[in-house]
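Here we start with a single chain on its own, the form predicted on its own, put down as structure tokens.
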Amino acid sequence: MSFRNFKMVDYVVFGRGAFNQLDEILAPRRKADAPMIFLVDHFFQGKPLAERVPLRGKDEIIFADVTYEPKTTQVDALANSLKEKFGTVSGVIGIGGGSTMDLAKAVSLMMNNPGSSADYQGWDLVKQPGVYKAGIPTLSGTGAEVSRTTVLTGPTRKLGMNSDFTPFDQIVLDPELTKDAPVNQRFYTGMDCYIHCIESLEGTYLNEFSKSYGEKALQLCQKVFVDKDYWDDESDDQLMMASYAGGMSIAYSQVGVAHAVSYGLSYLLGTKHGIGNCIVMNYLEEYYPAGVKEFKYMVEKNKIEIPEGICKGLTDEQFDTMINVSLGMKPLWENALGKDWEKIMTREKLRKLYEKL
């Protein structure tokens, strides 16, 4: 058996107010005449957080429109415009939710790799390290701050740039940054973490490494969404650590059915990742009975509306597009259903599942 030798984030700082150290953290990474580029979720335009970004010299803040998840075209346009304007940059700093952090990782890689980001969608296709990159989450749950992938929607598929060059060089985990997150959004990203823990812990790829992190992340999600009747600072701290541990758990395992199916939704319909996972999870009793039961309890307890009927009226061609994208996620299906997954999850069965959503 061969063991994965995986790359982790080089430096991690955790704590309330840690964002205030950003200037000091970036100082040794600055190169003469090469600016730091801060990719910030457009949610923060005109808000106090944007004013706290430590700009020096030619540094720039680019407010990233993450209404939809990152596309390869968006990554390429950003990287090309930075190359034209500056030649090179000292680093790319992503401040926001999973989409903003994925965008930052991808732009960093494309500063030093030729062609289009679509050429690197897959496993271990990136050949050169990117420029320095740091991730600062303002939402907790996606695990994008620690993962070795940056998930992009390309011309033909939704697939990550999975490589050892993808993880951040530095992450700043400051729970204070998540406190103003809209309630629904906080729930959807929190459930992204919960769902990938369920998928990882019940998958065939599981070992003690992923199990240890996955169990801890799951426990923290339960503390926040099941045990508590109110939201406080401790909830923000716990969910941020759940996101980190959940991301770590996937490093050595894989996600499963909910993620594989939701990739199809986001590719065709532009459904955001967290909400897409929730829409799918509602119908997965056959695969994760206990997880789905608890998930439904959390939805009810937290008074969250999960959209329904989003696949009504789709054409056969549109269903086929989603099915093709979903079945392309081979490692996810194998983790969920084992080596013979193709006999279990047929196109017909997947179509029936999509029709329920």
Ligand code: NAD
Contents of the next structure:
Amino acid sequence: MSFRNFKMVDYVVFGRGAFNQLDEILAPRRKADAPMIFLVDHFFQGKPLAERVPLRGKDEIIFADVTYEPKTTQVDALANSLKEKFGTVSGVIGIGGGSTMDLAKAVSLMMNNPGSSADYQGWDLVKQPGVYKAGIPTLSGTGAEVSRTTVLTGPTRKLGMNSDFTPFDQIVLDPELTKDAPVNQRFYTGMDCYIHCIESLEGTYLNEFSKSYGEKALQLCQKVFVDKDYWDDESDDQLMMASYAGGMSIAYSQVGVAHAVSYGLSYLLGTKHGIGNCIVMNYLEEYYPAGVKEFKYMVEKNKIEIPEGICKGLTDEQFDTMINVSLGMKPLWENALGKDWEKIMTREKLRKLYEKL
Ligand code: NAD
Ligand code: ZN
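Having looked at the form predicted on its own, could you now put up the form predicted together with the named molecule?
Once more the chain from above appears, this time first in line as the rest of the complex follows.
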């Protein structure tokens, strides 16, 4: 038996206003004549946060268009334009939700690895460390700030660049940055964390490491979405730490049924990760009875709309595409249903589930 020896984020700063320390944090990482590139979620264009980015010398802010989740083509275009313009850069700093943080990780890696990011979708295919990279979340829930992957949609699949070179060198956890997130978005991304916890805690890969983080993350999600009747600064603090702990929990286990099914939706229909997981979770009583019951309660209590009927009118071929993408996520199914998962989750059963969504 051999145990996973996984790479973690090197430096973590947590606190309200921690963003103000960014200039100081980056100073020792700057190389002569190579700028820092700040990849900032396009939501912040023209907003006060963009003014607070500590630009020096030839540094640039690039506003990341995250209307769609990150694509390999988008990563390649960004990395190639930076290489053409600057040769190399001192670092890539991602400021935004999971999409922007994933873009920053992938662009950093592609600054030092040849070819297209699509060549590295999979496990441990990245051969060279990227340039210095830092992640600064403005939404809490994905755990992208701590994970060893960056999820990209490529020409043939939606799959991460999973590697020891993928985690950030630094993360800045400043809950103030999540303050103005819209209620629905905050819920969908928050539920990504809740669902990570349920999938990890109910999974066959669970060990005490995952369990300890998963239980803490779940408790924090319950504090903000079940116990409280209002949202305050403490809720932002708690959800940010839930995301961190939830990410740590799946780092040593895996996600499960909701993610495996939601990946199919996202590949075919472009459904976004957070909302896609919620659409699926609504129908997973059979696999996660207690989690789904509580999930439904949170949806109602927080007055959130979960879309229904998104698979109505799809063709057999389209259902097959989703089923192929989903069943391709073998570790997720194995974690959820055990070694014999293929006998449990047949194509027919999965088709029935997709038809309900
Ligand atoms: P997101 O990054 O896709 O952003 C969703 C929307 O919220 C965007 O319109 C964005 O502009 C906006 N936004 C971001 N911060 C805001 C703020 N403070 N106020 C107002 N609006 C804001 O959303 P997400 O749920 O954080 O991330 C989803 C992405 O994360 C997907 O691409 C998914 O594949 C990825 N993901 C990655 C991992 C990983 O381990 N790498 C894990 C889970 C999900
Ligand atoms: Zn997720």
